[in-house]
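Form predicted alone, single chain, as structure tokens, below.
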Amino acid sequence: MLLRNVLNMLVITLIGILLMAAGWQSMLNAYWDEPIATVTQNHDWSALEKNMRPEACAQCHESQFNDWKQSLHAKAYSPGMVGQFADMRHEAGSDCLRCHAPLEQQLFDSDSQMLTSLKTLRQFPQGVSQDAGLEANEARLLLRHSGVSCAVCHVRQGQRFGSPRKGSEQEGLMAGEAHGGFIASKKFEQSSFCTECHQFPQAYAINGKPLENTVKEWQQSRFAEEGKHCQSCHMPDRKHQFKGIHDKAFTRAGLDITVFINQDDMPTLQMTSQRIGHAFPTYVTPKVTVQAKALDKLGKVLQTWQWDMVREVYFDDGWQEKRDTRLMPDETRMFAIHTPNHQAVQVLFEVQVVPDQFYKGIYKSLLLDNPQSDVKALIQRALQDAEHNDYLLYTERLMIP
């Protein structure tokens, strides 16, 4: 009797585990179509690890908040889009914070309160509390005033969820103290955790293509078969910096740059994108501009001649695409000066990076509208930070012979 009470109990509890684990499974699966972090269940925990604020995270995973804070995610809730939503409705407002801070609590209730949140962020343009400080003003705003924020990704009704603990396999219910364990996925390591936001639908296309099409372009290059996600390169070692077409010295890690004399001794330069695992660069927004100029010399410009690594589009009854010039993944082009000016004694070669080409063009476009003042404020200082982030990637002199 006493035995096969025993195994009754243990089949009872491996019962009870399977449907948790698949109630865990059902969620994963599920994980962005109700992306809610509020505790809805009953949990003895405490009022820091109910607060989903990134400040209060950051008291026990300081590394991982220093790295965010520096990060788009971190600016996510930008001025450049709030700056917009005077003229919209409270739904199409949310619909952008779909991806730019897509929590439920994070979505608006009513057009006031949008209308709110451009006098908000005048105040805090920056969203987050620099040192972490659970007493600054800032970590009292409103969750999204965070953006992209630890608990869009990791937390589900109150449960935390993240990659398996370094060095293992093992995923499910993983035990401790704090906030009642994590739940461990491999998807946190996978490209298709990243889907909802950089992976535009089809319904998107233009000229075929989604107007973001990153995972996609990821999926048709070798990256994809050798297994290599977007967390390797955008997360390497787990780091929570996102660095991208922002960041110089990661942009240039990605790409093989040369110039030489070809075999019809025209003046060239390489640019082989060997690192980076969709099209360089990707999106709408950047433009990556190649320039050579002939010196005499005296270092005076006579020639220049450009081209231009974009994809460029605009509305007209509709969005067009008016070119698409990207560099697609493991593709090597020539960039190769034709009958430079005979008193050219050298050319100079250099790649320029403009990440927010297309808003630029936004900006200034709602400027010249001459909006109320919390708008203009807000695009103003979106336009001045845009300028800020142009850089000049490579340079390099070339003699003619």
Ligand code: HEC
Contents of the next structure:
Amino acid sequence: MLLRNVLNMLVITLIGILLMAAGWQSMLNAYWDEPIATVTQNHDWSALEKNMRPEACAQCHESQFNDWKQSLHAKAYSPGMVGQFADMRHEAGSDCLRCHAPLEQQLFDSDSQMLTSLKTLRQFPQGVSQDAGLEANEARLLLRHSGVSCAVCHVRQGQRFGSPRKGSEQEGLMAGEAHGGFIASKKFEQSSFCTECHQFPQAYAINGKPLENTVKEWQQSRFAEEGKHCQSCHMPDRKHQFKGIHDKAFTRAGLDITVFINQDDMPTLQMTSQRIGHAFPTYVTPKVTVQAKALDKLGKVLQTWQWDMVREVYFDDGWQEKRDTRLMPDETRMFAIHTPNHQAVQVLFEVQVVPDQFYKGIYKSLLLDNPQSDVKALIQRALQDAEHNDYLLYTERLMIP
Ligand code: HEC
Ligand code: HEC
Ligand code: HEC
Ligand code: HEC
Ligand code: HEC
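Following the display of the form predicted alone, present the structure of the form predicted in complex with this ligand.
Once more the chain from above appears, this time first in line as the rest of the complex follows.
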């Protein structure tokens, strides 16, 4: 009798464990299915553990919060995006949020909700700071405005998911002192984790390549073979900085650049994409230019040569590709001047990065449409930010032999 009870207990426990395992396995398989549901089930957790706002996670995960806050993921609910919502229905707005703020609670239920959000973003452009106190924040800043926040990547139905503990391979439910522990999965260490938002399906290809093709470019690179995933470069040591082309030092570190005199006695700049896991740049939105300026004895510019690294597309009855001159992983390219003016004594090389080239054009044309004042203010800010992002990546002088 007693033995049977014990056996029964064991069977029930075993079934429970199996069900739970099946539960989180299927949650992992459907991780990016829409809508992304984070609503906490009936746990006896504290309000803090149930709170999906990044400022709540920050109470216990401060270093991740501080890095993430500086990243573009934290700024994804941006004036440049929201400023485009004015003439849209809320369903179309939510379509953008699929990547910019995809939690179920972040999506729009109505047009008026979308317009309120537009006004709120204008009113509190910087958001609110962590130390203003959670409750004060709650009223002022909506979860929606936190963009690609912690919960987007880490929470499904109240359950936390993350990579295995450092130095461990163990997957599955890990006990922890808060929010019922977490489920560890190696999926967090792989490029496929970023696919949902950084890769379009092949069906949307323009000239063979979708507008966003980063994961595919990576798959075709040496880095995929070497097991260097997006996280290796963009989350070194698991840091949540997500630096990219908007960061000068990060971008510079991906490239080897030298200048020399080539066999035809011409000043030459050589660039190799040595540590970039996809095309440089990967998106159609930035533009990188190499310029060479021939200068006379007094430093006056006599001639300029320019080469662009860009994938340029335009809309004409569907998207069309104009040119694709991006630098591929491991590719080396030479930029050599030719037939310099006979008064030229030296050449000045400059590599310029315009991370938001494409968006600047969009913002300018939106402003020409004379939008209503709330929208205008947002787009003006987006344009200002975009222009502020340009930088000089590299500069060097060479005497002409
Ligand atoms: C009350 C404190 C507290 C709050 C609030 C909190 N966490 Fe945690 N979190 C913990 C603790 C403790 C662990 C367990 C650490 C361990 O055992 O390695 C943990 C573990 C995790 C892990 C697994 C880390 C790993 O090693 O992979 C993730 C991911 C995570 N939390 C995300 C979040 C997110 C997202 C939020 C906000 C929505 C949040 N946490 C809110 C305390 C907290
Ligand atoms: C498949 C995911 C995805 C969808 C859907 C999406 N975006 Fe983006 N968006 C991105 C990524 C990734 C970036 C950053 C890379 C880049 O500059 O293209 C970005 C950047 C932007 C930027 C420039 C940076 C900023 O936030 O100011 C704007 C503006 C923008 N998107 C607007 C929109 C609008 C409007 C929609 C809906 C019509 C939309 N996006 C839909 C992924 C997406
Ligand atoms: C864009 C997706 C994304 C966002 C947003 C994000 N994380 Fe993570 N996080 C990850 C990935 C991926 C890893 C695992 C990285 C790895 O293993 O290389 C991770 C790892 C972690 C870990 C484990 C760190 C360690 O050292 O073991 C914690 C804790 C964590 N995240 C908390 C947070 C918190 C808190 C936020 C918000 C402030 C946040 N994450 C935002 C994707 C994200
Ligand atoms: C070997 C290192 C490395 C790997 C692997 C890598 N990246 Fe990058 N990534 C960089 C560097 C360096 C830059 C800055 C230069 C540039 O923009 O190409 C960058 C830039 C970016 C940008 C900025 C936008 C742009 O147009 O360039 C995005 C988005 C990005 N990476 C996403 C990813 C994703 C997603 C993966 C995985 C599929 C990935 N990266 C893999 C190094 C890497
Ligand atoms: C839920 C969608 C989503 C996921 C998942 C996601 N991202 Fe992003 N990511 C975005 C959006 C949207 C932006 C653009 C934010 C903006 O500027 O408005 C972005 C921006 C970036 C940038 C900055 C690019 C630049 O222009 O400088 C990098 C780097 C990046 N993501 C890397 C990653 C990596 C690595 C992963 C996987 C670990 C990942 N992202 C997962 C949506 C996502």
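The shown structure was predicted, so the numbers you read here are calculated from the model rather than taken from an experiment. The term rigid core refers to the most C-alpha atoms you can superpose between the two forms while keeping them within 1.5 Å. Residue numbers count along the first chain shown, from 1.
Relative to the superposed core, E34 undergoes a C-alpha shift of no less than 2 Å between the two forms.
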